[in-house]
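Here we start with a single chain on its own, the form predicted on its own, put down as structure tokens.
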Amino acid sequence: MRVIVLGAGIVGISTAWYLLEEGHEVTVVDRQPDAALETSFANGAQISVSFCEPWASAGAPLKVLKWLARDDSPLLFRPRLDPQQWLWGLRFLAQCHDAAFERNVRQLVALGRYSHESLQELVQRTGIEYQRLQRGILHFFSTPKDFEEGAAAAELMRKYGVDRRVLSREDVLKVEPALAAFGSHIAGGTYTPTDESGDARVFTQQLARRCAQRGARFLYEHDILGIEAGGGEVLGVRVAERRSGRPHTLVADAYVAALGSYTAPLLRPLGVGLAIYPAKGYSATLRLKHPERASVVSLLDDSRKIAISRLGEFVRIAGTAELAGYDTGLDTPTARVRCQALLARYEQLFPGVADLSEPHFWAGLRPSTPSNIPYIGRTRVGRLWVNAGHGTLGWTHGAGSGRALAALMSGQRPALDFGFYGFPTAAASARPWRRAAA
């Protein structure tokens, strides 16, 4: 088939690459001059499939409403004259309970375990670096009470096979000693060795060369002004290149929107209504003015819900997540309170380790559904596919639902137990799966 696919980030690119695999013929667009440039830019650059609790809990509400007030709140909802703001926020409700909150669990940690081996298969294939560390992720609380809830919550993991520690402050300090100044600080935390960390958008770009390597045609600085439908199924999609502004349309035999936070307005025209609302995220990358004493492991901050990475001679640090729309601009009170915070955080756990004169900061918008789970699937649109709303997860589970999609269009079916988007679930579906016509 001749497919394109709409958006290079981490989930677009990696479609791209698994349908290259299936033999098919691949264009990626994008409005960006090269691969993974918005959301995929500056991650938390972990791969977590052991921490993938989804947001939506039987506590999340109160929460969010303790945080209301807090400019400098792990999770702000800033209330819009956006129907679509409030209708996720009803959908998200909906999510809070315990039932909910296992199924939603189940399955993120089965898509988290195929990507995951997606992901590694991938870069043994390929040879590509990207400041890569297999040294897992260690989560730590600063309260005894978040500690125990933090053991609950890798107690639930376990039940799902997840090999999830849980360390007292001592073992925190031996897995990683960095640390040891902010040791007095840590009630204890939780560990993952099999866990991750890497960059997101030096991977996602390296595999889009490999893409255009193997025939793929990339179509950059082209912005997407609509699809076009007509009897039931996609006709071509309209875009127009930056540069001219000639708008022209291209035509496929199958169509995948990959586009994160702005997959939903992209297709809610024809029909389709996915429930992705941008959850806006913040980073800061410093230069380590002693790596020596920088941590190594990828870190999780409980109280501030943030992710802290080594990349090399830089650290990012990545977290928050702010319900306030489309806006990514740094310039605002808010923003400039949240990337401070970050910075004030680090050098609170760390002290004299990074420089904190020059920090890199940025602001990307996560495409996050109710129940953390992604669309990966076709739509009621004829020739019309999506891989979206993978929210704080893109880079976890870039590979496996490039890989999953990939399969499906194939006419195959991916050996995990996930609510594909437009198909029947593994155990309902009694139809042997065929192979399309390429």
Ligand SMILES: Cc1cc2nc3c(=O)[nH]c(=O)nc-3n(C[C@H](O)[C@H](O)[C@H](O)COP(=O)(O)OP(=O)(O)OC[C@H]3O[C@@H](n4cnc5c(N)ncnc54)[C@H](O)[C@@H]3O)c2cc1C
Given for the second form:
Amino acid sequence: MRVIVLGAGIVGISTAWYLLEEGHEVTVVDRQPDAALETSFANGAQISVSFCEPWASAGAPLKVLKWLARDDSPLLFRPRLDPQQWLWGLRFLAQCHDAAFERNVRQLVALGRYSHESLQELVQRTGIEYQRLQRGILHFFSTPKDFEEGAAAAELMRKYGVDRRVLSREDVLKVEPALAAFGSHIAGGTYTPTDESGDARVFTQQLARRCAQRGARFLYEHDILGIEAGGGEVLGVRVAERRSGRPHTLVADAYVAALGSYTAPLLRPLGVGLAIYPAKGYSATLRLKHPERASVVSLLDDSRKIAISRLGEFVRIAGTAELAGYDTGLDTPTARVRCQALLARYEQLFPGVADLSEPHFWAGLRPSTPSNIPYIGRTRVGRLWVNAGHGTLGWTHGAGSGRALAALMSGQRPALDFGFYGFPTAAASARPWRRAAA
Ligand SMILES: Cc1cc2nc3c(=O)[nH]c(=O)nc-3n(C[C@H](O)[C@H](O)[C@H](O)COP(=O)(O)OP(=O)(O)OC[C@H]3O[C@@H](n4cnc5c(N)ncnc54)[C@H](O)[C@@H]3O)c2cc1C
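For comparison with the form predicted on its own, kindly provide the form predicted in complex with the ligand.
Time for the whole complex; same chain goes first.
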């Protein structure tokens, strides 16, 4: 089958790779000059199978309300005259109860495990190097109350077979001695030794090179203008080459939309309504002045909701979320506050360890769904498939999402308990691959 993959982020490139594995002919289209230059560029670097709690929980609405007025809050909702934003907000509220939380966690853990296994196999097979560290993820808490909540979340994860351990302050410092200077402010932590970290951009670009070596065609610097449909199926994709501006139509047997936050607006005119809204996040990458004193275990600082990952001689500090539209600018008052807050926190945790004079700031748009569950599957429009909406976990879930979609497109059933879009759940149907309403 000839397949066009729209989008060359971690999700699109992973999909391309596994489609090649299934013997399909693949073309990848992206507006950027290389893979992973948008949201997959400078994220928190965590392969976080076990720290995957969705934002939507019973306590979330109150927290979001409290944070409304704070420019440096972990999750900031900036109301706009945008019906998609309000619709997303209402759907988010509908997920804020215990049953939905538990259902979503179950699926996120299933996808995370499948994806981790897929990534490990892929790395072993390709030998891609991307500053990978297999030292686990350590989540630390600054107040006893937060620690108590974290310990409860760890218990829920253990129910799904994830080895997330609860640690005293002393044990936190044993796992990551570099936190010693901040030790007296730590109430406790949770730790999963099997989680990992590594550079998503480097990995994605390397995987894209290997896809090209295996025969995939790459149309970079091509804007996707729209999808043409007729008779209930896709007829082609309208693109324009950036340099010439000349529009033309690309035709294939099947199409995969893996455009991150831009997937929803592209598919809306076709009557495919995906609840994906951008959640802007920031990162700062700093050169280490004293690598020997820097952390090697990937960290999650609960009070600020930031991830800290070691990438060789650099450290990446990433986090916070702002639901405020598609702007990725760094030059707004809120952006400046948020970027500076990342530096200030790092310095507080690891005084004098990194060079703060030349930070590399970045902002990206997490393609967020109200439940944190991505759309992986087929749409109601013939020939059109989707792999998008990975929110906070696109790097973690990229390999598995690509592999699962390639399997679905090849008529196979991926071996995981997950609600694939456009397919009935295994429990809901004795004939799992009967076509469902999208
Ligand atoms: C601050 C921050 C920290 C994060 N930390 C982590 C983490 O630690 N672990 C984790 O698992 N995840 C993390 N994430 C989430 C992760 O980065 C995303 O979920 C993931 O990158 C999404 O990948 P994607 O391929 O879906 O989208 P993208 O990487 O955005 O890819 C979409 C592609 O589509 C292209 N495109 C879009 N529209 C068009 C168009 N009209 N024409 C042509 N091309 C188009 C873009 O150029 C882009 O290359 C983080 C995100 C942020 C913002």
